[in-house]
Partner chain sequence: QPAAEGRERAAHPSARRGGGAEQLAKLRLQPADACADRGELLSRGRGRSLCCQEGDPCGKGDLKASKMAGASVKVAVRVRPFNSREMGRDSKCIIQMTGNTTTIVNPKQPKETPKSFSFDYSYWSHTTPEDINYASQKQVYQDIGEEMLQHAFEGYNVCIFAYGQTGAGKSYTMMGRQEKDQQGIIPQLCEDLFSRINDTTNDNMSYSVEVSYMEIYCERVRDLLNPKNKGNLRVREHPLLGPYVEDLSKLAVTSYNDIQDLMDSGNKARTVAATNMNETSSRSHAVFNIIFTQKRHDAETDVTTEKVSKISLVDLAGSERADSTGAKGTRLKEGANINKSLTTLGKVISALAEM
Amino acid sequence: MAAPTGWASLCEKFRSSLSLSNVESKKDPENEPYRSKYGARELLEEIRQLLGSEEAAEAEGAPAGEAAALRAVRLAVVEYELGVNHTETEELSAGEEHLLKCTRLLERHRLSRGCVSLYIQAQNNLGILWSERGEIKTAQTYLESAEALYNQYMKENGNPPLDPNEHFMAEEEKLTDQERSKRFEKAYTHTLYYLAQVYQHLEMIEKAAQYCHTTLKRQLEYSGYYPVEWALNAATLSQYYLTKQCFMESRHCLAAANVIFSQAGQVPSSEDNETEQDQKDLQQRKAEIARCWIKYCLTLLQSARKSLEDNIGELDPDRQTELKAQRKKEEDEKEKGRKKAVLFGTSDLCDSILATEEKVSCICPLDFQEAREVFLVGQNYVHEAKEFFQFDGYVTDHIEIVQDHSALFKVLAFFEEDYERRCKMHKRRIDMLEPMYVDLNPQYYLLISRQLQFELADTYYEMMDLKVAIGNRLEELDSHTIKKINSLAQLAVKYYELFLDSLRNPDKIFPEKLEEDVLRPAMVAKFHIARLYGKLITSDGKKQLENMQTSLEYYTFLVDYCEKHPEAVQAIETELELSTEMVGLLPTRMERLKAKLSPFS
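Throw up the structure of that chain alone, the form predicted alone, no partners.
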């Protein structure tokens, strides 16, 4: 029978292996990244050899049957640690072998207090290992098995199980039930965390979101999280809720992300002094969360517009009145029921999250004042995101943020009743987009360049329409208004033409058949140019005739293209219908104008 000192020596070896693996390995030099891991492995191999002897198995005077079970569990712990060790040193096959040995040793007793936590952790690691191999379905099997085992144990037993490391501790060193419970719940939280990722890979998006939400809640409950990582995951989850139009849940995730992220500066890092890179990473994560807030504000405003617009895209006052009447009653009931399911954190944390939530609504705005409040929150986050994602160094990110800022102005303009003020909002969009477009090299940023061309054209087009509407309210158009309308129309044409030119091949020939992703934008550009030439105001009859001829050519292009490619019709039904009508009407109008210009010919 082993002397007590022999068992104490074994426990000491085990503790040393853990220290090498978890602490010392972080200090390993770059040219020997696994030095401590290999050291830990040697110690574990020694322990395994010693446990293999009958003498070690009968440690501490345990009866023969009990000793065999005890030895099996201790061997399983060592096999588990060796499995993790090999996996972390990128030796997946050896890692799998040790983890499977661990589960085989525990199989008969996996629901016992001494084995359940270790078995679940082995299943978790097998799940990670198979997902790293790209075998997501196999990973899913292991992780769902771990989840089922946790649920079965909690239903049939429920007492805090032993932590695997306790099998190498003296009685006086054993953990309290509270600590055991905390560690067991942490292992199960890992199961849910990995399952969320597996479901994401398998495109089971709703299930992935549900598991992600549960994981985040549990991490807060058991204080097992890194603030920055937690905040980013919560912000990412908010974007899923946005796709489902669940604005209350989305806002809650974002508010929680802000509150938890603010803890990042208070939690000491593993290094005593943060490097410049650490600070930069922190700023980047903050900017990424800000971008999620921008999307929240933008989507909320766009959803409101969709519910309020009439068939020509203007605000419908009757619909506005109707929605205002039913909103209060409905939202109060909805919020009460749904809030319970999504709340994060303890009461103190909830208070901080609630205070952040109160800064922005989760209810679709129904008038300009409400829309402006959401817009201003979004705009603040635009400024915050741009602090990190600057044009010099982050071209694509910076432009996307500015495009979102432009989209915020666009949707706010929908709620503005005054046409002049609406026009000024669109002018703000021009002022932020045009300088970026000028500085952009289309050779390297073709797609973004096209997006900006089209958006600038659309914005000038919208401004021209507004100026025409303002002019229609006047008794007579003055020269200033005419000049403004023509100038805006010409600028819109310029950018639409630049967009269409970007589709030409190196020989400057326009494609006979357009790719699906550019079909609708190209046809809309052609249609709008046709309409813009029809809007140009001139007292010169000859010039008017030229404009009508150009307009006819663009309308005809649409009609001819759809005759050659009938599959395109679905993408531009409204534009095609109007183009066909204009192709029929314009020649007659042109003939009349010609007759008017030369009455004696």
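Switch from the form predicted alone to the form predicted together with its partner chain and print that structure.
Next up is only this chain, free of partner chains and other molecules.
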């Protein structure tokens, strides 16, 4: 009887080919990058030849009927490896041929324990192959078929199927069920991951996100993962959910990110240098996750504001009552919704994640108390993020974090009923933005510098408006309040002017025509300055006339610009309308005032 050694040597050959393809190939020199893979290919071809002959299967003493089936599966494994080999060496047609041969050999038994994993992997690779050809829809077909096959197998059978490589292993080397399951699930995870990419290319974003989410989930359960990498991916996915206002899913991802990240712990390393760098990287990653949390809190608050605000941007108490009543009703449904969502992790992970989630709400806050709680969580993460992203070293990141902090205050102010307290919140914004602005070199940070100028101007304007509103509730405006109002107005003007100055050329000339991306802000700045001069309070008639004149000039600028550049009109319709009105009214008012001041001239 011929060789059990014949069979053993075949297995050895197969193992060698795998080693060449997967291990040795990484060391191939630059000018012969596929050397090992070609070597592997030769071995595989040899195996294929040998399998072709009858003796191989019979030599093993397998019962005759099964011999053919056994040979077919083994051949399929070789065809699969050849298919992958050719694909990886950029020979797509040959690759396709081999992979198709593989699936044909397995077709009738593809739902069996011995074949299903290989079949799915073959389809995965056919998907990849077709994507390399730019035919995404064909790729989609193969991958969805693999997905369906997995589901069918799990439903009808469910036993851990054989890993394809087992067909070339001796009995004692065969894998445990646990290992089989692990490898099978890993193959399927890849199917889902590839589908996520396909959906992304087809711009089916929601589906792509869903598959990414499932991939992450499965990484925790089956595939193995790097904690830091996983955490960052989960945090990034949370940002996608924010764009869809899916706060529950977003929070879940972020909470999971926190929990998994904490698994990263200390990395013991031999060289001191390495450790320091690693530590720094770890700190940076943590800070990046913190920033994702900040965006979560901010988006949640802003979404709440949107649903509560009336047509002048104030909190509408009726809407508030309405939404609160609605919320009570929805609380029951929320529980059901939770179970439908794709939850991460095994039971103990689940508990940790849940604990983190409970620290912050995922439903829109409807009053100041609730808003403040979300605000405080956001603020904590601001502090955490700023620890790493310091001003000196990470200017743009630091400023973005502070801008978010300012935005948190701004949206919280919306919920605050008391005007004085609101004013204090805006003051906090000034206090955090102004010092940064002063220390920033606009030569290098023009864009940010302009943003800060504008935000400071807007904030001072807001504060001035609040002081005026507070003042209006009193019998009479006292001189202290008047001073305050004027000072705030002038500070707003100062920053709007600084912004407008930033548009001038090196010769200090204001551009004749404004670029598209600065057009609206520039016009709005002019408009606001005009209004602010109209709000300055003075008992001096002459001064008042001057203010009105300045106001008129700025309103006129807008009107004139839009005449000269009609395409600009659509960017500032409302402001233009009001400006045109004022240009009509102001001269008359000024005349009247003039007459009052000098009745004898």
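The term rigid core refers to the maximal set of C-alpha atoms that superpose within 1.5 Å between the two forms. Positions refer to the first chain, counted from 1. Fair warning: this is a prediction, and the values are worked out from it, not measured in the lab.
Once you line up the core between these two forms, the Cα of G127 ends up 2 Å or more from where it was. Once both forms are fitted on their core, the CA shift for S250 between these two forms remains under 2 Å. Superimposing on the larger rigid part's C-alpha atoms between these two forms leaves the smaller part rotated by 27 degrees.
Relative displacement of the P161 Cα between these two forms on rigid core alignment is 5.2 Å. A C-alpha shift of 3.7 Å is found for Y188 between these two forms, based on superposition of the rigid core.
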